[in-house]
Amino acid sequence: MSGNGDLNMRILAGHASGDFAGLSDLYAEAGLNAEANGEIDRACFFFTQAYVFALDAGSTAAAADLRAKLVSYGREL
């Protein structure tokens, strides 16, 4: 997938800077990319990371959307 290296670098930079909201967005992007490729287990891993960082950032709307996505895949009750 093109741009995957760039996304990885942006994720690493987000970890280095402690940008929880940004990390949530980046992991959600990675999840959507994996989902589009039919890699559901991988997508759910990334969505879980995005969900945790959304909670850490206090982004309740993003967390609710991510939780709903995880629920739709049977990964969260």
Contents of the next structure:
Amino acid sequence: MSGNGDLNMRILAGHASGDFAGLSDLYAEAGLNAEANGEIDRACFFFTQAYVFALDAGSTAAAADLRAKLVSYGREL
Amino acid sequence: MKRLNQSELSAVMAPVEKARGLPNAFYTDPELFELEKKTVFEKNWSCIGFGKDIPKPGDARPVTFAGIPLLTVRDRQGQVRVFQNVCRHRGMKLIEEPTTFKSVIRCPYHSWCYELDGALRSTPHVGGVGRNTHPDIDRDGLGLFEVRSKVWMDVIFVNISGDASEFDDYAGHLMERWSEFDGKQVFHGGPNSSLTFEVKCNWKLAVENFCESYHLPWVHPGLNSYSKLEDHYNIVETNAYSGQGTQVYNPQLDATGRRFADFAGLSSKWDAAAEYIALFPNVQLGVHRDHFFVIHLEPLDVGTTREYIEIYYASEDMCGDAMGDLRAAHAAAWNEVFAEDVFVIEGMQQGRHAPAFDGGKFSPVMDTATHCFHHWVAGRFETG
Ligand code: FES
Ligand SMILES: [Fe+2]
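Following the display of the form predicted alone, present the structure of the form predicted together with the partner chain.
What follows is the entire complex, opening with the chain shown before.
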């Protein structure tokens, strides 16, 4: 749990700094954690955040992976 | 608003020998200015800026034109596109400052993302948290509102109403006249080749003063040494553009023997000719064998106008450091000319508060270009 608290802090710092590529990675990490716990709705929230920030940052490969993940859960076109 | 009086408009539309100028209200009445936004600026091809300000794919600038928030962006293919600067979701303004999009245009409110061609790419959480689709959200029908646009001579033109004739018809006469310049790659001189003025006059007075040469010996005595009044000719193309030309353009060498390179492949006409033309409504261009300039008139309110003046050269070499001092001197020379015009355009604005002024009496010989512009403006109100 302390790991998640740290991730939360890093996500807040990422929002504050405007480093969207880094923020995308952090949200993706949060998504994978939730997914591993079987919390799919929560995971898809994080993956969506990660996807949008990857799009914004121009991280094409990451955006494609995240989109594929969301599509597999029926959450994205 | 003073009711638009058809007989006053007819007086403007009459042949120049008999015509009156536009009535005072066209320069002083805020309600008429509002009407002008529709009939003059939105229904025609108006200038909103320059391609050089968004040089690379993803570069974007917000522009407000005639009160309408617009977004100009260079897409992945290098084409300039213009959109209304508003998100299809809740109507948030998309950008406030010039920026470079790395991939998508992301709305700052709920992060709907648009491609640079305006297509809606992503709608996060639109179907509930972590659910980015919904049967009632049809992305295909929710792209950004694109505005009809065209880039010519690096000028970004828009037709906001969407129903003007094609740009190539609208500006066809001028494109034909200047076909030797059209399609050439042009190079903006950089920061020292941009001039800006904010003037206390209606935008039309800036057009009117630009397109006539009658004032040159009085207002620009310094130009007279190489550009005498009798060397000038009027340019009048009814319902399209007007201006003036000179037959004695002769760029001088500087003290170290340098001058700007000429555009390639020009005919001998341009050895000594230069032309200054107002393409209605709000752009003015001057072409010379070794440079051209464009003036974008931004009407801020009925009595205030901002002028953006941009100078371009024929090759990249002209825009490097080695020519920097020459470009600076060149821009300073033009700046002096434009600065000399400020008191007359502002003085004419003040004159238009004199209630007895009836639009004025044109010189049938010297004022044909000015009358051509008035005729065009009056015609927009007759048909609009
Ligand atoms: S207003 Fe743009 S996403 Fe909501
Ligand atoms: Fe002048």
